[in-house]
Amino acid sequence: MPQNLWNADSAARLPDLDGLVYRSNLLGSDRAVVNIYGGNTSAKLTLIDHAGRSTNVLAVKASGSDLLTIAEKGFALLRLDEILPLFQRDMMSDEQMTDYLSRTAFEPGRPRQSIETLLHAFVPFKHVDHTHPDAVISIACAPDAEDQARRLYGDRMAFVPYIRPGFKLSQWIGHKLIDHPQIECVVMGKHGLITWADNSKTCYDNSIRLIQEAEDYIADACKGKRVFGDLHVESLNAADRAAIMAQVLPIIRGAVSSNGSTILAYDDSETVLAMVGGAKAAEVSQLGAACPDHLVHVKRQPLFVDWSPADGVDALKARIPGDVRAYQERYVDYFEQNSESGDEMGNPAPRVILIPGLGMINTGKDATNADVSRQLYHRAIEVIGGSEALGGFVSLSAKEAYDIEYWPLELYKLKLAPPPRDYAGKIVLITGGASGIGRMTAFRLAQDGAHIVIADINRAGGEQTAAELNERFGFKRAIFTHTDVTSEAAVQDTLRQTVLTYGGLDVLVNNAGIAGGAPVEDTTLEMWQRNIDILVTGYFLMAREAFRVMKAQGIGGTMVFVASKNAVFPGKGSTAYNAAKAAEVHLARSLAEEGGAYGIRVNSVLPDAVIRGSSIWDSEWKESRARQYGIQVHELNDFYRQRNTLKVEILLEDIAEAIAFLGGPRSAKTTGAMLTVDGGVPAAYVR
């Protein structure tokens, strides 16, 4: 139920736009009465120009922003005087329309307006909310619509058939509110709700009070219904779905990533899995989508999976391929029933996945689109439920959805974003990821777009890096999972998390790692098995339930092994660790000859004497190599350079530099590889 959250103190303290982002931000906190980056507020203020002149602007919501988070920053500022005149005309188009409006900017450097600036101009009042709330869709979306809306507001109310955003929605609500001037809302078919006043405050008021009388009308209807039928699929119990979802992930992302890497995201939330087990979910799923904000990120359609837990997870397992490309032919068929001459199809692959007694997958080029798919389809299960209390569901003609999915203004922002990045939406797990070589390593495939698991037994530096990679980086992009990687159940488990997180992996970076040793007669059975159990034992673990998961998918993917220098030319008093280096390149080789055949890579990195930075070279590790050479523990650093041919010191970053390199696409045509990272250290020339 949307709460009347205005705070007068809060309002006073920011003041910005005449109160237009506080009220904003209060009315993007309810994800049912504004979609994310759905919606579009507006003042008309009285601003001083740079010539001292008093203007009268319109500042209006920019195109792509979100309401929750949107600052006085993220609002386009219009002359409005420029603006008004374009309401006595016949028509332009949304090219017209948008060239024009880039004219009247009343301050450099702000973003793009919203398509829907003329219905914010030729509103005639000084505040103007335009929401996408459930209960309003729900009524605007049901068979008989007007009635439905005019039996609720009356003759407060103008209603509008459903009618793309532009020029001609803009005029025909501001004619109606000339025409009828003691309405006080708007509805528009499929679309959303309009409403006004002369005060921040009072527009606020309004906005909340008109979708709360929805709200309850809604939640009248609903009383006594199943609105998506009797429970025709229970659902399994949570581990269960867990298990399942786990083996079955890979497999859709590798489906769904045809044309570029996806993120997954799942949800088994009490609504969705109430919403897929009903009995007319797989029929009321596919009639379409409610509004253009929900078709942006949905898709005009989900795909449902035909199938119960009765009929077993391997029958599931083999019939999502196909059930993905079935989905994928009628969405080339609705493209080329409803495509214009130069139109260029999009991704064919769903954004919405159900499957019943398990719930909902959503796919994005990132976390981020995944999870606004993932909320956006919550509202869509709002919506239809609520008009099929109604008496039905009525969606978008798929022209209608068309004419919105392949809008020249949404394709236009498209168009403006840079190319992907090497890692762009990948999934990449680092182990011993919480510092040194896997902390430089995070950071830099992060940069590149990638998603990053930290796997590392340090569960206080895991869970520090994981946390300011998101912040850095952004919303989910660095998960922390606390790994022994000798313990076989905390490897699986480690991929368990990665998969139920992100849907997949496509990079594996073994890095977890020790330093120590002694001569050979020194050298205890302890310290010969613990050199073995984390840098030979753990790295099979690792790379054996990667590649596990990497064959699931079919797209293949790339693991890099950070071996040493010492695994082709040993040092002095470190046997097991000379040793275990040495056997993880020949497991990199011998890993990388196995995966060929799926277009799995494995490469691996050799650096030496990683100092600066790193967690492994303690005091006891640097005291030991110093006694080894004859040297003071300070002459280190400058030992190591002057060794190597080009006398360099080697950092943290170059080794993060090499696995960006052969982890990525610009290595895609080699495996079996040593790369070394030494500054030249010749008897390490790799032969």
The other form holds:
Amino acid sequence: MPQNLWNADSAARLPDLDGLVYRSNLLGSDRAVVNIYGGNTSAKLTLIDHAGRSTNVLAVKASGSDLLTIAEKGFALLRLDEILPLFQRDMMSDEQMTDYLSRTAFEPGRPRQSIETLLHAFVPFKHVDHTHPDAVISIACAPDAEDQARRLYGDRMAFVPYIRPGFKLSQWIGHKLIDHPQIECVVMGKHGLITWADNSKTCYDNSIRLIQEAEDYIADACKGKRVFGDLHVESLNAADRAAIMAQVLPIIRGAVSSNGSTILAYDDSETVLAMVGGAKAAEVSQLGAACPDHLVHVKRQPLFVDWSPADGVDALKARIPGDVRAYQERYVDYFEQNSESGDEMGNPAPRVILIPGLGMINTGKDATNADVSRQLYHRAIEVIGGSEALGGFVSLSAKEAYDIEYWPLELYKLKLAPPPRDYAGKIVLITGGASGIGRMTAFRLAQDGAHIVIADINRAGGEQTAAELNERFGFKRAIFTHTDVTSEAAVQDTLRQTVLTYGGLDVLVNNAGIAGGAPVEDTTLEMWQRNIDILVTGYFLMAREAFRVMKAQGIGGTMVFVASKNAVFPGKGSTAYNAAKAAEVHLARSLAEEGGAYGIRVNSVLPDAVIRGSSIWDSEWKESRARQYGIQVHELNDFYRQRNTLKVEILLEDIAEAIAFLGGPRSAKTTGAMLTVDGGVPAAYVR
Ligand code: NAD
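With the form predicted alone done, generate the form predicted in complex with nicotinamide-adenine-dinucleotide (NAD) in the same format.
Below is the entire complex, every chain and molecule, led by the chain shown above.
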């Protein structure tokens, strides 16, 4: 139920553009009123220009922003007096319209105006809301949409059958309002709602009131009905769903990732489970998108996997690759049947996958993108359900859908994104990521697009690192999993969480470590065992579980072992550490051999003393090393610098850079290698 959230006190203090921001954020706060990135709002303002002239300005949402979070800078400002004469034209192409509008900018440097700008300009009221309310779209997608809308709104409404947004639709609406000044709204077939007023509050009140009426209407129609049919497949319980998805998600990721890297989002909410388990779900899910604005993120159809828990997990695993292939073939047909010369086909993989009993999987180029798809399909479920309750769901035709999906003006939004980076859409698990080298690597790879799993025994440091990564790089770019790498169960659980969060794994950075060691006679069995447990057994356990996930995905992967110069040139007096590090690199080379057949590359980085920022260099270890070399603790830094050929200090950033190289595409033809990052220690030159 949409709530009227208007706060007169807050609103009164907000003049002009800030007032528009306030109203937009309120509308955006209810996704059933306006979906993520969808809809747009405007205000006709009088502003003073750079030369001190009072100017009529249309402030309209810019392309690509979201009403929930839009700020003042998210609005385009255009000179209204230069736009209004366009109303008299007979026709304008999209390109002409965009070109013309970009020349009416009131202020340089603002983002490009919404593709629905003319509609806002031609509505002869100061404030205009264009929303995508679930309930209104349910009505607008019913088989007898206009009759249903008329039954609800009577002559307070004008109904416009579906026309792709642009000049013609805007002009049509402008004329309707001139001819019928008493109407309160326009319902756009298969699309959404337009409301208006001469002040911002009344505009908002009108939007909420009319949407509430539509919600009541749909609620009434739904009463006593199972809109997706009788229960056909019962949902599994949460634990069973997670256990199955942990096996199935890597296979899905492998199947959909052929054209690049993909992040998955898994949703097993009650709403989704109820929908996918319905007897009509397979059929109605294929009828088409629930709103033109959804298309780019959910495609025209989801992939519906015809499976039931009674068939068993193996059957599901076996059928996914074929189902995805068949979906892609259908997509290619759709493209070929509707494309015009010059169109370039996008990734044919599904963005939404529905599996009875289990839920929904969304795909995206990153976690945000997958989540947008997830959120939009929730809207689709509501819209389709509402239309079904009214007698059936009628979507855009294939051609109408194609014209939106491949609309140059829509694609423009996507083109705003920067070109993909080395780790875009990649999933990277870093052991020991809470501190030192691991933490620096996490930031380095996230900067290049990676989604990071920090696996560490240090909870406070790990949580802090993941929080900072999310803060800096955005939604769900990192998670922390509390992991002791020496525990088989903990390692398995970490891989499970990784898969359930992101869908799979591309890169394992085996890095967790300790400093430890003493001359052989002082090396206790416990000390020896601790080094072996963390640096050898821990690396083995992580690598084995990562290997299993990578193999199931079938799209290769990389592992980078952070060993040490000591792996090839032992430091005197740290026997256990030296031996463990040597075992580590040999483990890496063994895995390189086994992984080759699956495109899994395994390499090692061999740092020498990285003192600043590493917590293994606590005072005890510093003292032990200084004692070993017969120097003072404060001389250590210089000692290490002087002993290498380049006379340089080795920094966390240097190791992170080497890991970035070996873990990513720039080293695509290197495996089983050791890369020293030690300023040149001749005795450690790799032979
Ligand atoms: P660091 O102490 O700053 O980070 C190591 C991280 O590993 C810590 O966050 C710690 O909590 C974690 N860890 C320890 N035991 C763990 C366990 N059982 N399970 C999960 N996490 C565990 O040290 P660093 O310098 O960043 O070291 C990282 C790696 O680099 C280590 O393998 C180390 O041997 C290697 N290395 C470091 C240097 C150096 O001089 N700093 C030189 C050569 C190699």
